[in-house]
Each structure stands twice: as C-alpha cells, then as structure tokens.
Amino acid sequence: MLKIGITGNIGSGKTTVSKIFEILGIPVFYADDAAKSVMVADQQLIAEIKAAFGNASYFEDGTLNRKHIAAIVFNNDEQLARLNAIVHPATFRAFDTWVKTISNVPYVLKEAALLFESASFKMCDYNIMVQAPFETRVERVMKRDGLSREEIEKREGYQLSEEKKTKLADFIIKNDDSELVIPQVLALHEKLVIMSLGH
C-alpha cells in the first residue's frame, strides 16, 4: 500500500480534490484535523505544549485553550516554529497509527497545508500538489473564510512558494480552471493503482 502525500497552498483546493480520491474509495488522512484532535488525545504531547507554553494552555476540562497559544505564537514566528516542532512528530505518530488500520486499498492520502515544511512528505511514497493561481487562491479564500487580502499574504508567507513545492512533488494537479480536474484525478488514480502493484 503506498503512502501518498497531498499538499497546495491556502486556497488551492486540495481538500476538493481529496474529497474526489475519498469517492474513488481512497481514504484520506486529514493532517490538520489530526493535529487539532492530537492536542487534547496524545498525552506526550499535551505534556510538552504545558511545558513550552504554561499550563495555561488546557482549561481544566482538558480541552485546549486556542486563545491562549494563539496570544503567544500570534505576530511571533518563533515561537509558532515552536509549536510546530511539538505538534508535527503527535501527528506523525496519528497518521502511523491510523495507516495500521487500513487495508485493500491500494494507497492512501494524507492531506496536509505543510507537508513539505514540516518534511513529512519524506514519509510519503509520493506527493501531490495541487496548483492554482494565486489571485485565484486569494477570491476564493476571501468568499469560504471572510479573510482579507493582507491575512491570506500573511499566511501564504508562512508556506513554501508554489514553485519550491512543485520542485518536490512527484505529481501536479492544476485547479486553475483551464482544465477539469475530476479527469485530472482519474487519471491519477489509475497511475497509482498500478504503481502500488508493483510496490
């Protein structure tokens, strides 16, 4: 079974087109869902974010207090590096354990906005990207989220460019527009099935 990482920057629509996959019968692991539940489920990591933040960082209840991590890695790239460097080995440990209880598939997806500046794409056979303009990414983030231009710039600031990441992926779907992208992922599917074959 091969592990296939799939990645876009904000706006890209790379949840759309891991929804496609998940029709084909495909299952997907949704690395920033994952990483939400992992900090309030995995004890070690709830240990380190008490640790590196206070432990201000749980209410009492044991749910995670976003306002309060949010006040320190906010406008504070260091310390978002931080909280990255403690949340991305839990989600790595999540996406293990999750792809132990698969099976007769021929591969899965994980999904993740930062698969390759977290370097988890090196844990993938292969890796996707899915591609889009940006003006594109920027109309469409500003409909779904209500963002302004200057926090979807911000953002994407924090990401690799659309051309380092399209250096390292193996595959490209472009979501631009100019071409369908249900074909695009059918034909996909069908490489990869028979690239698993050989696997």
Given for the second form:
Amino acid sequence: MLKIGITGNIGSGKTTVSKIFEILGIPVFYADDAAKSVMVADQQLIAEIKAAFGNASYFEDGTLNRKHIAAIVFNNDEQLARLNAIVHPATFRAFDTWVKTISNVPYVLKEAALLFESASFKMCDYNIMVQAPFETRVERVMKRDGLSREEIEKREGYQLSEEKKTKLADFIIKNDDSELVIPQVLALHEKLVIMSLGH
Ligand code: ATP
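The structure above corresponds to the form predicted on its own; please give the structure of the form predicted together with adenosine-5'-triphosphate next.
And the full complex, kicking off with our chain again.
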C-alpha cells in the first residue's frame, strides 16, 4: 500500500480534490484535523505543550485554551515554529497509527497544508501538488472564510512558494479553469493503482 501526500497552498482546493479520491474509495488522512485532535488526546504532546507554553495552555477540563496559544504564536514566527515542531511529530504518530488500521486499498492519501514545510512529504512514497493561480485562491478563500486579502497574503507567507512545492511534487493537479479536475484525478488514480502493484 502506497502512502501518497497531497498538498497545495491556501485555497488551492486540496481538500476538495481529496474528497474526489475518497469517492473513489481511497482513505484520506486529514493532517490539519488530526493535529487539532492530537492536541487534546496525545498525552506526550499535551505535556510538551504545557512545558513550552505553560499550564494555561489547557483548561481544567482538558480542552485546549486556543486564545492563550494564539496570543503567544500570533505574529511571532519563532513561537509558531516551536509549536509546529512539537505538534508535527504527534501528527506523524497519529498518521502511522491510522495507516495500520487500513488494508485492502492500493494507496492512502495524507492531506496536509504544510506537507513540504513539515518535511512529512519525505515519509510518503509520492506527493501530489494541487495548483491554482494566486488570484483564484484569494477569491475562493475570501468567499469561503470571509477573510481579508491581507490575512490571506499573510497566511500564504507561511507557506513555501508554489514554485518550490511544484519542484518537490511528483504529480500536479491543476484546479483552475484551464482543465477539468475529475478527469485529472481519475487518470492519476489509475496510475497510482498500477504503481501500487509493483510496490
Ligand atoms: P485551505 O488550505 O484554506 O484549507 P484547500 O486547499 O483545502 O484550502 P478547499 O477548501 O478545497 O481548499 O477549497 C477552497 C474553496 O474553494 C472552497 O470553498 C471550495 O469549495 C472552493 N473550490 C475548490 N475547488 C474549486 C473549483 N475548481 N471551482 C470553484 N471552487 C472551488
């Protein structure tokens, strides 16, 4: 069974494309959702977060004090990198545990916004990059989240450029108006099924 990473910059449509793979029967691990779950479930991670950011990181009932953490990492790249350095390994562990529960499929997908930035792409056999032009992505995210252009540009700033990601990716899916997406997904699915046979 192959492990395939799938990523793309903000608003590229990586989640939308991953849902198409799911319809084809491919299990998808959503790393960003998993990161949120492990922050309240992984005892090792909870201890590390408390040690790094204080006991106030959690309420007495065990829920995450998002405001406390956000206040520390907001506009502070060093603290954000510190938080990511703690959370990413826990998310990798969650992915490994999840993979062990799956069988009888040619491959699984790991969908992650920071697949390349977190180096988690190295743990995948191949990686897919979902691409869309910056302006298209800004329009989509403004519509979806009601964010301002400035906020989206700021978030984009935390991600590797599309150019760098494209170089690291094994496969590209174009999610703009230039090509239909579903035929691209079907063609790649067929390719990955064949590749999984020799794995
Ligand atoms: P993020 O990094 O912000 O989580 P994402 O890369 O996962 O974003 P999606 O959430 O899949 O992107 O898509 C962003 C928005 O654009 C969503 O509202 C989605 O419905 C819309 N969208 C995705 N693909 C297309 C498309 N081909 N045409 C029109 N809208 C699209």
